[in-house]
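What follows is a single chain, given as structure tokens, in the form predicted alone.
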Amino acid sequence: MKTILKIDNLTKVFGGLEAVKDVNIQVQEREIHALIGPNGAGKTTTLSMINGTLTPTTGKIVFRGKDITGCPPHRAAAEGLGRTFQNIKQFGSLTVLENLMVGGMYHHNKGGVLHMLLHRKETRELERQVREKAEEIACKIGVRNLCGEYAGNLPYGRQKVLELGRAMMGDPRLILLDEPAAGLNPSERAEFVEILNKIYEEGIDLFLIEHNMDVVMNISHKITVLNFGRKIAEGTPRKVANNAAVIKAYLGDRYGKNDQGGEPNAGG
């Protein structure tokens, strides 16, 4: 199995605080990989270093064989690395379709704003292509009938789905998802898992942070666990659920051996 993302000895220090310390993770192609742990464990910091929002203090990040350590987010995105955020970053006064198109124009316009203004025919063709792609993505994530609705008027669950769709507009090979199911009720989470599985089946790999264990255990092939910035466990959902250190630090007894009846469904 080929490695799509390799993290070597990743460390981030804020002042005198080591938020992440010597973390090593390998995400394989055709894998849904989850990163879990208590609040303050360093999960979002790790994700932010991978996509370039934060610069590592030390360590190395290799994506698809290329060293992207310290690359800014737009460079990481150009390499095929998408990301969603825990706090939704949409344009509430734009429609669902327009929000998707903004993401697409940003990723696919190589010449900048001035180039778009000076080359109107080329820009119109790009806009047509991006609109078609946005409509295609809207169908895939189940919001085709909401394309004309303002994003700010959508129910919270649909806004989370739209955030995922915006990440897909950049043709990513791997999407980093920060708490994608946070704030969703059980039925919304189940629907969201179906969408994630559909995206995965179409060839996009996923690396997610998530606190909802019904999501993590039912979708992940592999789980890495952080606590106080350090990796304390890694393995299949069954292995992690039965790890004494993980149970003590995060999961609690309900994920112990007496309650884990079988191997959770991984990736669909």
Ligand SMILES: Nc1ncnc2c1ncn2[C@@H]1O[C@H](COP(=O)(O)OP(=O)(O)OP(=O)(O)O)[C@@H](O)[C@H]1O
Contents of the next structure:
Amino acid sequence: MKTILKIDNLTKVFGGLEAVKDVNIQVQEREIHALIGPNGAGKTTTLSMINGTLTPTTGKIVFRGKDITGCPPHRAAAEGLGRTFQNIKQFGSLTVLENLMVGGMYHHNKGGVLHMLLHRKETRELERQVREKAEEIACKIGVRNLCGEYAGNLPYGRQKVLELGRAMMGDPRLILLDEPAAGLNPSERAEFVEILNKIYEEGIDLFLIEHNMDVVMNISHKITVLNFGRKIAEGTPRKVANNAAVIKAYLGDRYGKNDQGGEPNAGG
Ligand SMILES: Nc1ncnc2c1ncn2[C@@H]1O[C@H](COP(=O)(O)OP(=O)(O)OP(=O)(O)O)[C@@H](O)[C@H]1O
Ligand SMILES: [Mg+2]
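Having displayed the form predicted alone, please output the structure of the form predicted in complex with this ligand.
In what comes next, the whole complex appears, and the chain from above leads the way.
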């Protein structure tokens, strides 16, 4: 198995708080890898360091053999790293298709806005290609019939799906997802899992933070558990669900015994 993402001794200190401390994670190619843990465990901070939204205090991040530690998000994206956010970040007053296209123009326009203005013909051609791609992705994520709707008018579940579509516009090899199923109802959640599986089948690897244990246990090949910024366990879903430290810190004795599954010990 080949490693697509390797994180070595990653640490982030905010003032006096060690939000992430000496974390090592390896994501393999063709893997769906989940990152779980209680609120404030350092999950989002870890993801933000990987895609360059935050600079690590210390540690190293290697993606597809390249050291990307401290690279800004657009550089990480150009290397094939996509990301979705815990809070929806799309443009409510743009349509679904336009939201997808903004992501695409951003990724494929190498010369900047001035270049686009000076090279109208080239820009029109780029726009045509990006539109085509946006339509293709809209189909894949099941929003083809909503392309003309304002994103702000979509039900919450569709907005989460659109967020995923935007991440796909950059032709990522690996997508980082921050709580993709948060706030979804059971049927929206099932649909989202189906879309994730489809994307995975198409060759994109996934690294996701998720509190819903039904989703995590169903979809993941491997799980890493953080608590107070440190890695406390790692392994297959079965192994992690039976790990005493994980049960104590996060899962409680609910998961596995209680067939409702759901979200342990987590408000957010
Ligand atoms: N920009 C920041 N400045 C200061 N402290 C921060 C900052 N971002 C996060 N923290 C703190 O770092 C710790 C880890 O936060 P993080 O958001 O990574 O947790 P999380 O595991 O994603 O939690 P949740 O499940 O609630 O999303 C928390 O104590 C948080 O308050
Ligand atoms: Mg978080």
